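Coming up is one lone chain in structure tokens, specifically the form predicted on its own.
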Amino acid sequence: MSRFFEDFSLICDKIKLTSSKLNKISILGEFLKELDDEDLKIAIKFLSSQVFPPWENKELQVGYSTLVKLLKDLTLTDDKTISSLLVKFGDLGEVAEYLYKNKKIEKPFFTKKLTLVDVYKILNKISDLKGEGSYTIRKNFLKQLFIDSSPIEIKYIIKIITNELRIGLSEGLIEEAISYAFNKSSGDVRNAYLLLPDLSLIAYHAKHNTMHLISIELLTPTNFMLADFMDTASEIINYFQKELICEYKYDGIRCQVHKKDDKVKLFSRRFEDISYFLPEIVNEFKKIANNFILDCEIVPFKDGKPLPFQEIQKRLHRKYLIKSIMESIPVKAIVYDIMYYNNSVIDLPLRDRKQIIKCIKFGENSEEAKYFWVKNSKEIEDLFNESISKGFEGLMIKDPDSKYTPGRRGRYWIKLKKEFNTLDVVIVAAEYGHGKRSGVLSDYTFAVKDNDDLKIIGKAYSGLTDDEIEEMNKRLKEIAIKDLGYKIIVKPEIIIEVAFDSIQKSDRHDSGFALRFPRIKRIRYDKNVDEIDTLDRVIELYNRKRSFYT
């Protein structure tokens, strides 16, 4: 029989109440040992805030307002009380637990004791509901789930639905708990997760001693190989001291193209299936022989010239893709690497993978990325200038002997960009503006990663268009977790690329640093919080350029 959901909730509370990472790992590890296969996978999904993997294109479609209304109806609580409790707790799950403990909930004589499987199946049914009348049915499913819940259960059901577990359990700690539970090395678990980004399946394989069977799979996204930064062409040449592969750095959406027989799927950096938005790319790759996984950049091109990055974003964030948008923003897949060609090729050196790409017959909407062999800094500098003149971002310089290492940022691929002073950061708070922006969230506080924490490094309010500000205002309100009146605290999930003049030490922010004259270069819909820059990166930039800082 499946474990009771209350057991899971109690473990979550126990993890939350300990500050020791080692204790969190052992508490969770001991719990995982006791679970059967189905419960194990469900528990890991809930703990990872991934009820459904992003590539499955499944969403709960349960809004914050629906949850609040259900709580109000079941606990006979008014709007004012709910609002004051939200300010006090900053978390709707905590508010629900408080109300269940302090209000009389009208329940039928018989209620069901919920199990992990029960909760997962109900959430799965809710996600499958579509069309007319689905809202009412969805609400009824939730109402029954809420009625069957105890105070601690309602807290964690809501936390799971809203992706706000917040018990101090990072992805890395879940990996360590899997290692602890099934006597596997943390390195092996991490390596498996880089190939197959689904911790629920990693836990299953760890339990059954089948982790050696994990590999990249067609139609399931894997992690992308990541690049490092260097400042100058001479630094790159001095580091490698050998002939290198050099490519233009395209300013588009990074994409994995998976083809298996007659099926083609396109995945973003966040593992989302973006095939619907790029039908011409899908149809073109369907015509190509063999099964493969390609690493490419989807670039908007018109009249032989690249369009601004923001144009491709317009295609990816529409409910419906219409012909006029496709015609005004034509796209092309620029393919620069390959991970699978009838079998995995990630262990081959880049120079050999490049030769495999030449076997593919591309069409009108795709092409092999042009690349050059370079031996000295002048050749790199000349190509850099050529890249900029063609409207690209800069250069990628790559070690020809490097394997494809999913999810790893090593000095095998190096970025040389036009704008050195940019960072990818996550918005953690937003304030209301003034003047024409009065009543609009338009001043954004952002942070970088510091191990498992986020550290604030600045605020920015310039760089977005009026339309982008309007969209951002809506999105921020949807992910608000605390309302302080003049500003809101939000779930850290909106990534922006910020340009700045310099970095200076500062006690205004908990990072110890502040960006000087920050401005938003663009919203990075294609990235998630795991991909933002780190505090170590900030310190590195500060140390390199400190002689110029004031």
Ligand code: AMP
Second form
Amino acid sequence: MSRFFEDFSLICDKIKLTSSKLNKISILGEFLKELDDEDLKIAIKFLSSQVFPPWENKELQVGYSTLVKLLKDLTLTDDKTISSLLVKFGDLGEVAEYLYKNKKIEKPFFTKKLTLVDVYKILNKISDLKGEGSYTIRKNFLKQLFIDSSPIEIKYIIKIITNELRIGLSEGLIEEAISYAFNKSSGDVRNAYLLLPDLSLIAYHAKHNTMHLISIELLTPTNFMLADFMDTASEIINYFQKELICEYKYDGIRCQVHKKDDKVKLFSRRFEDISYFLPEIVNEFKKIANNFILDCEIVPFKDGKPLPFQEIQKRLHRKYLIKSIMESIPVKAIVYDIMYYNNSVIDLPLRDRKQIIKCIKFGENSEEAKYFWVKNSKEIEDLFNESISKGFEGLMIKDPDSKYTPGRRGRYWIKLKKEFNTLDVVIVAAEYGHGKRSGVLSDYTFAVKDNDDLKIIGKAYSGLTDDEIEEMNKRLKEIAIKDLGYKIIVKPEIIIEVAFDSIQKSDRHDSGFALRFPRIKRIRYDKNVDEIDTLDRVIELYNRKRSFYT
Ligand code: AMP
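Output the structure of the form predicted together with the ligand; the preceding block shows the form predicted on its own.
Everything in the complex follows now, all chains and molecules, and the chain you saw is the first one.
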């Protein structure tokens, strides 16, 4: 029989209550050891906030307001009390536990004791509901789940639904707990996870000693290879001391194309299936022979020229794709790498993978990325200027002998960008503006990463279009965790790229630094919080600037 959900919830509480990472790993590891295969996968899905992997296109579609309404009805609590409890606890799950402990809840005489499988099955059913009447059925399923729950269970059910476990368990610690439970090296678990971004399957393979069988697979996304940065052409030449491959840095959306027989799927950097929004590219790849996985940039392209990056967002961030949008924003897939061609080719050097790309006969909506061989910094600088004059973002310089290493930021791909002073940061709070912007969340406080922490580094007011501000307001309100009246604190989920003039030391923010004249360059839909810039990068930029002036 499946383990009780209450046991799982108690383990979560235990993990939360210890601040020692080693204790967290051993508590979870011991628990995982005892689970059968199905429970193991479910527990990991819940713990890693990935009830459904993003590429399955499954969503719970349960909003915060539905959960609050159910809680209010079941515990006979008014809006005002819920709001003040939310401010006090800052977490809806904690509020629910408090209410269940302190209010009388009408329950039938007999309630079911929930198991891990029960909870997972109900969430699965809810996500499968579509169309007319689905809202009511979804609410009824949830209501039953709420009625069957004890205080600690309702806390974790809500935390799982809202993707906010908050028990101090990072992805890295879950990986460590898997290696602890099944006696595997953490390096092996990490490598397997980089190839197959689904920890529940990694845990299953670790348990059955089959991790060595994990490989990249058609129709399941793998991590993308990452680039590092250098600031000048001569730094790059000095570092590699050999002939290099150089490509334009296209300003679009990173995309993994998977083709298996008559099926084609396009995945974003966050592993979402974005095929629906790019039908002309899907259809074109369907016609190409062989099975493959490609790495490419989807670029808005019209009359032989790239359109501004914002155009591609208009295509992807909408409910339905309409013909006029497809016509006004034509797109092209510019292919720069290949990971699979009838079998995995990630271990071949880039120079050989480039030859394999040449076997593919592209159509009118796709092409191989142009590349050049460069030997010295003058050649890189000339190509850089050429790239900018053609409307691209800079250059990517690549080591021709490098393997394709999913998810690793090795020094094999180097980016050289037009704008030196930019950082990818995450929004942690938003304030209402004044004058024309009163009532609109238009001032954003943002942070960089400092190991497992976030440190605030600045606030930005400008850079977004009116449409983007409107959309941003919607998203920010959905992820608000605390309402302070003039300002909301939000879950750190929205990544923005900010440009700035310089970095200064400052005690205004907890990072110890502040950006001068920050402005938002773009919203980075493609990045998640793990991929933002770090405090170390800020310090590096600060020191570099300082030595430049002194
Ligand atoms: P950044 O987003 O600034 O960290 O730069 C890395 C991104 O550049 C990648 O994730 C790709 O989306 C994009 N990119 C554009 N052109 C290329 C290229 N030729 N090779 C690799 N990545 C590229």
